[in-house]
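Below sits a lone chain in C-alpha cells, taken as the form predicted on its own.
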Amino acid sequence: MFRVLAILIFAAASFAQTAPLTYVPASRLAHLRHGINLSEWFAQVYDPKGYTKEHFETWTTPQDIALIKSAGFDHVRLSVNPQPMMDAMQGQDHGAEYFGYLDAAMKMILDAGLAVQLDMHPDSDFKARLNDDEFVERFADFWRMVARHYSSWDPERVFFEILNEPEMHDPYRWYGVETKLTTAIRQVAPAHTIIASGANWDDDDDMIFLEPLRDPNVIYVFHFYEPHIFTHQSATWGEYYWRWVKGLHYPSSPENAAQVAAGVPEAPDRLYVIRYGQDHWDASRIDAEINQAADWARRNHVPLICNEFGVFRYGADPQDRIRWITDVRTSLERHNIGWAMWDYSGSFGVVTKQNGKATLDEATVRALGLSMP
C-alpha cells in the first residue's frame, strides 16, 4: 500500500513538473473576444520622418477609439516597436516623453472601456539580434522596465504580449528567451497576464510545437492567414511571386487557380497556384487548420487567442475577401478563441480613412459578426 501510495505522489509531483497549471481569470478571456489591431501608430511607421509627436497625436484619434468601441469591438492590440523606445531610453530624458505618448495613447483606449494588447513588434533586424545572448538580456532589462511602468495599470484589461512573430527557426532557443522575457515580466507585474507565441510565424503550425511555460498566467496566440497565397496576394512582400497573383478566388477551384497561374512568370511560383486550386480551400478547411490549434489548447489545457487574421484589400476579390473573413471568424468562436483582425486603417483594414476621417467597411463588420453603429 505504501509502496503505491509512494508511486502515486511521485506521479502527481512529476505531472505537476510537466503539465501547466492555468489560472488566467475567465473574466480577462472575456475582454478579449472581438478585437481590432491598431498598427503604424507606436509600430509599422514608414513616415521618413518617423515617431514624432505629431504622428502620436494625430494618427489615432479619439474620434478612432470612439468607432472602434461603437462597433462592438471589446479590445485593441496596440503594436509597439520597442527600438525606438530603447533609443529614447539613451536620451536626456530616459525615454520620459515617449513613454508620455504611450500612456496617452493607453488611457485613451481604456477610457473607453477597451481592453488592451500592449503588443511588442520589432521589425525583422531586432528579432535576429535575438540570437545574441547579450541582446536577449537588453531586452528583458527592457521588458521588465516597461512592465514597472505598467504594473499598476488594471490587470483585468491590460496584457503584455511579449513578441510579435519571433522569426526564430530554432523553437528551442525560443523557448529559453520567452522564458527569459516572461520572467522578466513577472519579477515587476505579478498580477497581469502575459499573451506568449511560438517560435517563427505565429501560424498554427508554429502552435502546436510550442511547449508551454511554466507560468500559469498566460495566454497562447497564433496568427491565421492560411492559406497565405490567397490573403497576400499581390502583396510586395513575403514571397516575391505573390506580386504577379491577382483575382485568385475563395473558395478556391482548380479553373480559377489554372486561370491565374498563367500570369506567373515562373514555373515552380505557378505550380503553387495551381496547387492552391487543386486543395479545395475553403469553410471546412479552414476549420481544420483551425482546429489543429485548438486541439493544441486542450490538451495543455491553456486559453488560446488568435490576435491576426486578414486579407490584403488590394488584392482578392472584395466579396472572396468577406467569405474568407467570415469562414475563419466564424470557426474561431466555433472553438472558443477570442480573435483580433488585422487590422484598424491598413491594407488590410476594418475602415477607410480620408482627410483623417474613418469609415466603417459595413461588409467588413458584417463578417465579424458585429453591427454598423
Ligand code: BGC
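Numbering follows the first chain given and starts at 1. Since the structure is predicted, the reported quantities are computational estimates derived from the model, not experimental observations. Take the two forms, find the largest set of C-alpha atoms that superpose within 1.5 Å, and that set is the rigid core. First, how it differs from the form predicted in complex with this ligand.
Taking the rigid core as fixed, one finds a CA shift for D47 of 2 Å or more between the two forms.
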The other form holds:
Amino acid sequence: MFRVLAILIFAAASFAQTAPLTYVPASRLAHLRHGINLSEWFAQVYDPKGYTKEHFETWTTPQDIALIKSAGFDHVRLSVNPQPMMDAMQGQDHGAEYFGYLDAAMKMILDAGLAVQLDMHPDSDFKARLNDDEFVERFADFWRMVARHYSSWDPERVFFEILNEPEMHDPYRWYGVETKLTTAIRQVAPAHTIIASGANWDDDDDMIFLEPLRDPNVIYVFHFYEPHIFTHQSATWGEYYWRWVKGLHYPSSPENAAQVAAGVPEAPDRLYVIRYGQDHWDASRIDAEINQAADWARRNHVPLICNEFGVFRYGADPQDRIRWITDVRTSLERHNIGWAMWDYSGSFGVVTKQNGKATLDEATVRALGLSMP
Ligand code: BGC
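Compare with the form predicted on its own: the form predicted in complex with this ligand:
In what comes next, the whole complex appears, and the chain from above leads the way.
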C-alpha cells in the first residue's frame, strides 16, 4: 500500500514538473519567425528633429515597411522610449497626440501584414530609477495605460515587451519587478501575449536565471551578441576598451587575436582579446551557447525568441560579419527559436539609407536565409 502511494506521489510530482506552463497560441508564435528591429524611430532618436511629428512621420516610411515585407520578414520589433510618452501624458491632451503617432506607425506595420513587438526601450537613467519601488508603480501605471490603449488591437499580431535590457544588477529584484509589470498589463489586456526578459542585458545567462512567471501567456526573450568583443569591436558604447579592438576575425584564431591584442593599451583588456582567440569561437561554439538557452526553455516548457542579434557594421570585417550572422541565425532556427535582427537601417543594419531611400544589403539578406525581392 505504502509503495503504491509512493509511486502515485512520485508520478504526481514529476507531472507537476513537466506540465506545460505556457498557453501561447502556436498561431502567434508563427508570426515571430523572422523579424527586424525598427530602431531610432520611437526610441534612441538621434535625428536632429527629435521626438517630433516631423520625425515620426518621416523616419520609417510605407516604402520601408513594404521593403521589409517583400524581403520575407514576418514581424518587426518597434522600440519605444517610455519617457517622452510619459511626459506627453502630463499634457493637456493626456498624450493623445503622441499615441496618434504611435498608432499610425503600428497601423502601417499591421496593414502591411506584419506582426509587431511593442518593445519598451528606455534610456539607462530611466531603468536605474526602477530600483525605487515608487517608480516601479509609476511605470506599471504607464504600462496599464499603454496596454489598455492597445487591448482592442489584434492579439494575434501585437505583442507587449515589458522592458528592453533592464540593466538591473539584482536578478531577484528584477524577478519581482517583472512580475508586477506583467500583472499590470494583464489587468487590462487579458488576451495579449507578453514578452518577458531576464535581468541586466537580456543575455542568455540573464534569461536562464529566471523562473518562468505565473502568467501562461508569455514568451521569453534573450539577445545574442556573443562574443561581444567580436560583434561590438570598435564600438564607443558598452565596455570602454571595445573602441581599441579592430580587425578581430570570426571564426577566432589565437594568431589573429594576438595581433589585435598588441593594439590594445591596457593589459586586462589585452587578455580578453587573447582569450577570444584561445576560445576558438565558431559555429559550434555559438550553437553550444544558444543550446543553453534552448535547453532552459525546453525544461520549463515555455516559448523562446531572440529579438536582438547582430554585428556593428563599422567595426567587424564585412565577410566575418556575414559568417557570424549566418551561424547565429542557423543555430536559432535549428533550435526552433524565432529571431529578429538588430537593426533595420542603423549601425547594425540590413539596409543603407540615402536621401530617404533604402537599399537592402544582399549579403545580409542571404545570411538571414531570406531572398532579395
Ligand atoms: C541598444 C542599442 C545598441 C544595440 C547593440 C540595443 O539593445 O539599445 O543602443 O546599438 O543594443 O549594442
